[in-house]
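Next comes just one chain, in structure tokens: the form predicted alone.
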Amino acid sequence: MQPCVVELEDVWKVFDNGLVAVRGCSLQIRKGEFLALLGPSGCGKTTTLRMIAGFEFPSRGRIRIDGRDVTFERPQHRNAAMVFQNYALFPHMTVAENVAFGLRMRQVPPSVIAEKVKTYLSLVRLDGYQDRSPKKLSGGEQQRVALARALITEPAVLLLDEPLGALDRKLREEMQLELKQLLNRLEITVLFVTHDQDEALVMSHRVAVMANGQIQQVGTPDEVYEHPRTPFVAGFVGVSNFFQGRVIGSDPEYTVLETTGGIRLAVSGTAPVGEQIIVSCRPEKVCLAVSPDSSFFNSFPGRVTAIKYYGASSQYFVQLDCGLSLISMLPTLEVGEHRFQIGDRVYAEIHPRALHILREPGA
């Protein structure tokens, strides 16, 4: 287990107007880890990032970087560097002057600065850009300059506030891979704030999902996607089908749920008989068949009502005979093979292990 570089302990942020932006946030970021803080706008993720950077102070709780309490220290006294969404490059400075700024503030000798600027511009593939103005650079090039400016100070943690948000989709996808490879190679600790679920899953070692100022789940991308713990995580990270109802049976392996639509579901995991629960299932775990399979615990008749074609896969919307609706995501078949059409009668089949019992935070 790598040592902890950043530690938040029961951190709260309440602004003067009474707005509670962050509620009891506790989080550890390990050395060399790329952790994504994922959540919708207004959930408190950028406020959390700014408190780690020192641009905001917590109302309660402690923040440590490299084991040192920095809760109320100014940004320049923390071993952290931040890349902002708009890059915040100085327009009156050249690329080299922008990259050198942090070292000049630390009064590093000019000869050392010149050598390091050359090294870090090469690292972000901007050799020969030293004398250019930031205004003459593309969005991707500006992002690289901002990254070099942050990395040159060799911080304990690099803080990224949606740095790819201003780029178009194609360039953003290219920069995701480039940024991930670069930061993994440098083995630097990174906290990356984003509202883009795909970006968080693709780039990070672990994801912390945040809503209403609280961290709802922390785990690897596959843990968060495959085994969401709360209704919010199941709905925000990807697409989910939800079922709500009362537990009518339980044993050490399965729980039987009677849903509000009147069907009975076998679900992996346990819950007390009589409890009202919510379970979720990813669309790609919902199989569609033309006839029922007696080996399936959960097989329900219905009709295809809509289809979305995505190339490699197709999304099917199914209205079950009981009145509930489901989404199924299936690979697109070869031409000539059977494909479901709107109006087709189908059986939606879900394995109990594909259904997960969800709990509200703190439950």
Given for the second form:
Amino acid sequence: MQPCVVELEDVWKVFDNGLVAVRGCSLQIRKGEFLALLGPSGCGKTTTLRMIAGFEFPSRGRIRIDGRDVTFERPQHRNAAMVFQNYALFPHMTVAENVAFGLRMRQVPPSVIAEKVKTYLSLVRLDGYQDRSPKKLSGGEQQRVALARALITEPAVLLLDEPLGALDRKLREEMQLELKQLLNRLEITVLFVTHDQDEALVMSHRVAVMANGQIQQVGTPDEVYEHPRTPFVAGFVGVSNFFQGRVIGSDPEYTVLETTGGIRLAVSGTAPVGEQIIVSCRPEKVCLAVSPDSSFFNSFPGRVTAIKYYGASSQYFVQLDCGLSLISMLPTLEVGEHRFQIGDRVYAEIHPRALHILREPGA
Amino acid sequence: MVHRQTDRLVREERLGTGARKRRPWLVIVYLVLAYLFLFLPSLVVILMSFNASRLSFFPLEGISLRWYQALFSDRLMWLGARNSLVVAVTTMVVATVLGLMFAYAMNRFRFPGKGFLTSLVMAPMLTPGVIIGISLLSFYYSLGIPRGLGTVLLAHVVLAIPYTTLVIASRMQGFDLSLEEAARNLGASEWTVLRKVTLPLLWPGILAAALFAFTISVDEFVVTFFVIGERAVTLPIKIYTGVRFGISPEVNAISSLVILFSTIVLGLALSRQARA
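Since we've got the form predicted alone here, give me the form predicted together with the partner chain too.
All chains and molecules follow, beginning with the one already shown.
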């Protein structure tokens, strides 16, 4: 296993005004890893990033970079280069001077600097941009200058603060792939802060989902999407159906709960009898059938109330007879096969393994 | 029908929009009147400075440079001009540095009594010159400070600080703090950040503030009159003594030069600020 580059150990941040931005955050980023810190605005992800960069100091806990304790080290003495959300390019310097800044601060000889600036500008496909003013560049170009300026210092970890947030959608999707390929090729360690779940899933090796200053779940994109562990993760990453109920039976493999609507649901996993739990299920795991199937344990009658057609797939909103609502996502079928219409009588079927028991973080 | 409409639209496009073009003469007349109101007195002074006659009346009796000649051989006038320049340059430096420091503190730090201190610094801008003059005079008198160019300098700094602070503070308002963070993130120390990022970006504001301070000091009369004492002289004071017993044409000449000079300096200051 690769060694840790960045290590957060029970980090807390309480601001002067009493706001607790980060509560007990522990996280490890391994060498060469691309880790996304995903969460809604105000969840503490940017504060966490700023503490790693040294712009804020933790109220409690330790931060290590490359094994060295940098908890209270000043920003200029950390080897963590940051790409800011607004790029923060120096408007009074040319592109080349911007990129060279980090090396100039490290007293690198000018001839070496000139050579490296050229290399890094061509790395981000900005050959010949040396003497341009950053103010006259497009958003995408500015972003690449900011990236070159950070990369040229060969940082232990590259910190990206919503780097694609200011770009329009099409450019953002292009840059996602380009950035991912470039950073993978350089085998650089990256911590990437974003509120866009698609971006986090597409770009990173691992995702850390954050809410209310706490890390909810850390895992590969498919783990986080397919096996959400907390109610927040299930709702924030993708769309989920939720059921709340009391456990009425349990064996080593399955748990049965009675939901608030009065239906009984078999769920894989265990929970003590009598406990109130929340389970979730992805819409694409909810199948719709025309007739009841007695071999299926979780089969509930209902009626289609609305349909969202996406082309490759459709979302069906189903009102169950017990009063609960469900969302089902089905691929578009061949012409001639049965398609559901609004008002159709359907049976919603959910495999017990598609249902996940959720727990609050720390529980 | 449609064609005719498009034709009209195209025509209006070429001429500029119809509505705006309809009565340009009204705007022009208004502008001419407004500018005459502002600048006619100065124009008269400049015109009279070239008048061959000793009396400042129309029509001019002939064009002559004799008053400029007289002016250039007046030693006291020169002394006043030199003193004014020395005081103005010193005021400029001191008031700009203090204004920068003050704007920086106001912009970057939070501390108790900040609002109160801000309004205190701005107070000289709103206090009548006569009041400032009298209070400074009695202040210097009670402390036994001898009046002269030194006291004039202190007074001018007091008068200029609100302006330099405001000009620099407005420049700092839009300052993107992430630029300083980016510099530190790339390895710059606090001092280097100040030298390489903060000050270069504030430079247009600092320069504009300096020019403002200079203009304020060079033109200042009311407060100066109170605190200058009997021995020293600045240009505005000298001009005043020149007109006390009737307007001497020499005063017209020096006034013309001052108008020219101030216009250039203020123009520089404003264009700096506009570009910033």
